[in-house]
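Let's start with one chain on its own, the form predicted alone, as structure tokens.
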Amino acid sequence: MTLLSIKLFSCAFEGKKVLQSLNLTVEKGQVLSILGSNGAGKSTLLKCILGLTDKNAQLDGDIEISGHSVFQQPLLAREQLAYVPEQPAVYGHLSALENIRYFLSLSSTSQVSAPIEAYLKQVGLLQEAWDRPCSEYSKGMKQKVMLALALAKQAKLLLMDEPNSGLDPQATDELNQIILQCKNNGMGVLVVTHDVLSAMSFSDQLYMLSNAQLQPISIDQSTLTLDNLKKMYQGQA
């Protein structure tokens, strides 16, 4: 099942291709990532796809997600997705319960399918946190509660900017192995990230964002070497 799809999609700013005929699919219980260099437009599709793109931008093709066009039926196309942007955007004075409660309530998801803890508990919140203000979280579980909050929504997809910069050791492995979850309970995830590593551990396919159009990579360690890479990034491969 397709949850994902954007077909020859182009966007640019007076005039000047930021994306140019980008195809890409991300299906149920795959995890595709996308690397790239600063400024290469990474944010910029991530914005296309959320459907918050600059009125300026110039647009061509379609994104759908499970079968709405963004541009067409943006309320019906971000009901299928979860968001969890570089700094996870969780109110401080709640609690992660407070937080999540709240999010639903402006969801069109009148009835989750278990109790709120369940899913705190999946992704690995300890309970002890669960009451405390998310103000004094660190961004590894701001992160499980908005990954908690998509699960209980039942998103069909989750979108991830560069979810493992300014974690430590520790919590990028726990992050990855939610992501893992999240493949195995069948939802599509696409991941922004600069972590070649971590994208290397959890994704089925990689590509690379450079002069405005998407290439696959091989997740391969014997040909995704140190000097590849650098060519990838500056669109020499």
Given for the second form:
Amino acid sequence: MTLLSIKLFSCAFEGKKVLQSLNLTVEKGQVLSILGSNGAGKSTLLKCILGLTDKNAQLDGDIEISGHSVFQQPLLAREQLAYVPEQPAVYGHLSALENIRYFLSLSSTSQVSAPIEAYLKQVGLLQEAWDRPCSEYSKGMKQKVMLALALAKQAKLLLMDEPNSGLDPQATDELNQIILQCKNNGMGVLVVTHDVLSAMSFSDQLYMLSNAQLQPISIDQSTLTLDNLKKMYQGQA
Amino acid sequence: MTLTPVVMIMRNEWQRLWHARIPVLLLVVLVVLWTIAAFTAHHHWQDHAQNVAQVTKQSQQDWQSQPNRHPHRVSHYGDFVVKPLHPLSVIEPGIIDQSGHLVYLEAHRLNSANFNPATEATSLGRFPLITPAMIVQWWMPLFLIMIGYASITSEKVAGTLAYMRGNGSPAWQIAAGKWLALFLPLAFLLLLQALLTAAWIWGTDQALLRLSTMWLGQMLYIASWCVLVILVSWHSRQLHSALLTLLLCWVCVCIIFPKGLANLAQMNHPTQPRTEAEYHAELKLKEIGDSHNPDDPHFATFKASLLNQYGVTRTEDLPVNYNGLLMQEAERLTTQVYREQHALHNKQLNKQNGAIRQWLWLTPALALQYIQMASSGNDLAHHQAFIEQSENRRYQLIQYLNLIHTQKVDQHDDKNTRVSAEFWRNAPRPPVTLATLIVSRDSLVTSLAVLLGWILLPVFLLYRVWHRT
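Moving from the form predicted alone, what structure would you give for the form predicted together with the partner chain?
Entire complex below, previous chain first.
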């Protein structure tokens, strides 16, 4: 079942192509990661998938989430996904439980299949932190809150922007495990990251965004050498 | 259309403001300021009302206790009329301080307050006078800006706006929730003020209509500021740019535009100073005729026509007092000239107001001021109606005295004749009443339309932004 379908999608700003004729699909239970240098257009691609493009952007092609065009039916399309930005967007004055309750109340998900506490347990957030204001949380803890929310929302597609940036190795490992759990639960996951090792650990397919185009990369440790990666980042491979 | 997410966003915004502490402190300061303004204005009004009551009583006593005397002395003894003040003057005293509320009525004079409402009513000189109307007009938007400038921008900076939108919250829900969070507490304060005022002014002249109009204007004004705050906050990428943009809007809307419009109106449609107007009136009167000059053509004709009417050849043979008839004619002419002069002055003032009304869409603050002044009966239209009523009373009274002079004073012993005091006691002195709100309909309709426009325009701009994404 195709959850995300990007068809010949292009995006340009003032005539300069940032994304050119991209084609990509994410299936149920599949994790895809997109690598790329700073400014390559990874976050722009996520914004396009969310339907939150800049007003000056010139767009071509289409993006569908579970069959709903993000440009024609943005609200229906967004209902199908959960988005975890690079900087975890939780309210500091609310606790983890309150944040999840609040964001769920805003979404169309009126019924959750399990108590919110179960999702917090699932992502490994320590119970003593549940009622504390999120302003006291580390970045990793906030990421977990957002992932718990994604699970509670029962989203079909999970979009993550640089999920590992700023996390220590243990927190990174925990996060990777949660992404794999999502995959096992049948979620489709699209991750934009710089962390090649993590991406290799949970991805079914890696892509490199370079020169406004997506190139598939083989997940083979022998080919992913430092030199090869440098060339790929520079768009020479 | 479900409202629950909107209510949730509103509640969350209140929680955010509560935790931020400063907005709560600002709201408390605003309430304290408002309370002080209400007490100060009430005290000021009570003093004023006592003063008015005392002057009215004293004037009535003095008038009634006049002894038997010559009617012309009575006409120069004069009479005071006081502008009836609506209790809503506590909230908005309007132009009272500039226009005055007491007029001295006497023969051959049209005494009016000398003022320039277009400049005075919008003058920065009003700053020291703290009134509840001023709190709503100036301070409430300023506090609203300080409380609300971050409402959307902070969500942008924290990433929660993109998160909410990316997770399916429509933009209109977010904006509506934030708007309600800002508007409802202030609307509650305005409602509280309206209810307290209603209890106080109940039963007075057009109480419900005047209070409802004022309340409607205030609600539209604050609603429009809330939309503006949300619009600017939505468009700003950084907190300081949102705050600075809104402060600039406040300075323009509340200070620069009102003051600038008033000054431009005064420049384009200048009014004559009172002394200059009186000088021109005197010149005109001399042109028309001089009753003391036996060769004056107008009064010579007047005299000839009288003699002809009564079939006599000398004024001494008239069955009535010739001086009294002369007084009546002179009063008619003087009044005609002074009224023409006053009409010219009013025309200029109305031109000034008309010019301001053409550009009123620039500043909802001035639109609200017009509504508040009209509702409390203290705008230019109410003042002009008061002057007109008092002038009619003056003319009626003076001509009555001149008639007494004509009919009851022996012209052969004019100077020594005394007429019974009963005549003064029964003299026509019709009460001066507060004009109805209809006199201010032009300024009310324009001002309400301006406020409505100031709500609809930002909503339209927000809608265009949402429609794109």
